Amino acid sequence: MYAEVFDSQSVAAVRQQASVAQKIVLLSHMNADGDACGSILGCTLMLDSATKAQSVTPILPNGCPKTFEWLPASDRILSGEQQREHCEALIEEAELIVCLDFNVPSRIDFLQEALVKSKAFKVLIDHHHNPAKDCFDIVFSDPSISSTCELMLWLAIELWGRQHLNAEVARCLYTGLRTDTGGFAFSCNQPSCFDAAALLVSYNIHPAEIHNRIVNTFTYNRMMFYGFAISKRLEVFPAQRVALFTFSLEDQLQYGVTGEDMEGLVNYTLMMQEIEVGALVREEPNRTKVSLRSKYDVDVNIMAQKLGGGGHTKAAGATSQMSLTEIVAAVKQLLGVANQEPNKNYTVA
């Protein structure tokens, strides 16, 4: 069981707000991952059951990724990009807004202005460092916990007991728990992580099936792109224990892949025995994105903050307006390989 004691006054305040709110909106971050999708949908389903609200609406800035469209109630997620005016109106009209898996309003991109302006009671449930507490009425945050889905589980039990947990909710929350720990490979030092997994599995959610839906989903193009990535776009600096992927827009268009298709590719850098820090830099229209991963004691969150981003100790990232060439140079500087040549022996010809 989660050892952290939730503040009883905060729990009571959220319970009260949820009991009277007629219009509830849930928000999570741009380019939603398993933890974002799992927590927003799990919370949506529990609010459906636990409250008498007229509407409970989950919103993601650029919608639900195809990878997670199999999750219960995923068809209820509104896309801020596709329905921007409608989503902004819902945020403005909401009486209660639950923000999940992001620490600052900028993580929801173009929807942040609507969130900041809204007069709704705002609750943050998150596990990233440095939450913007002044932007929310109540904050439940713990960077040491495995995932927002795990935090949501323990908070839900504090709010309502276990009566609103069921197989659908459990599938959502387990998905986030499993993805944010890399299949229980990192961010799982607390026993509460495995307590949560055991509790969720007890709802007969078929974890092997969930694993297959998350992992075994490659298209032929995506598989070919990964081969190209490893053979042609991977730089390895064994002396510095660093590896780096770099992708231009042209690379992505050549194989017809998107940012969603590259989810998890950065983790391949850490599969090499010598490597302790891995990075992936990719170009997008009008911006660039950086993903950072580490093992052992390297804190990539600090590196990401220097690029204007953030995240966790072993998994962080940033979005930049710099060009691909400029951001690659900045990343290499942070990684200590700015003046180093990659070891060609580690590159497949």
Given for the second form:
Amino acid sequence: MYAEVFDSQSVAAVRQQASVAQKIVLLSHMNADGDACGSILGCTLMLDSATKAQSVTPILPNGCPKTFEWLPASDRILSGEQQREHCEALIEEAELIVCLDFNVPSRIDFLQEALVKSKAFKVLIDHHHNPAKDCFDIVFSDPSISSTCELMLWLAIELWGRQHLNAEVARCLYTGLRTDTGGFAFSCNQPSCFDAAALLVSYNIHPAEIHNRIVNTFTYNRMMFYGFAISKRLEVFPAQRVALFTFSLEDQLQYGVTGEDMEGLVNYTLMMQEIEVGALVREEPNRTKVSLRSKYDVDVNIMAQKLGGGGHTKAAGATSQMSLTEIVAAVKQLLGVANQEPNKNYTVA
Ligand code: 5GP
Ligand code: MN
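Moving on from the form predicted on its own, please list the structure of the form predicted together with guanosine-5'-monophosphate.
And the full complex, kicking off with our chain again.
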């Protein structure tokens, strides 16, 4: 199915480390999404059953987002923000650390120092470009695969066969496959993505139920905020095929929403027929965040890198210390719409 991607020596080394490690820690990125939560929990559950470790501990820098609390074993996730010293000690004492769905230590924010310092055997399982290979003992990385959850599934089969797959693991891994492909709409050109989905569904999980948990979850406030966002905070530049959402902290306070509520909103830009690149810029208490999306060939990963971030060709992002005004100007420059007037009367033909 996918086995040719794995180097058998690396697989054997990970199998060996997993069989002897007493203390295992799993890490994924800040503001965890479905792929981060699904892969860290799916891997935790498989390590529980495949190893004799005393402890298997999933850690997320700012904990499990509310939107994914329904995933199996989500209550085991420790939040770096809430238990910083404890998490740093666990990372320091770990014998094996599995890093999922991020390519560089800075993606785990304030926990990066503890990761870099730890003497543990470190394994990276990821699908972002340019993994920091020097920071890990073994790297399984493929930017052409749909999701870290898909990669985790094939790697687990290489490591242990299918013996540790079950409905709970399938639920976790399917979630990342589902979210990172926007419901099998993008990043799913390889047949292996559908092979993975078919295999996971064979463990008696229900895609429609998972879809409802992921998508049909809006609060009334969030719905009203989306209306406000589209009618008042969307700039459209049809000549440049670009659209941009901008949100101040005040906007978010007014509607009682946070960054989590904006997950997916940037994709609305691409729903306009003639728009090829969409952006969303928002203010957070001590920083600003940029999300970039591309419909066709424009590589937004390169744009995000210019802002100190990264990601994938068609979905990338950055975190910045610039003010909202400064970052909006920088994003407009990159999008080629600096000094352009948005078309307020634009309607798609
Ligand atoms: P989103 O726009 O949904 O926040 O993120 C889309 C993708 O961009 C993520 O999957 C991740 O790969 C990347 N990304 C988002 N924020 C950052 C960031 O602050 N730094 C880096 N390096 N990548 C990011
Ligand atoms: Mn991912």
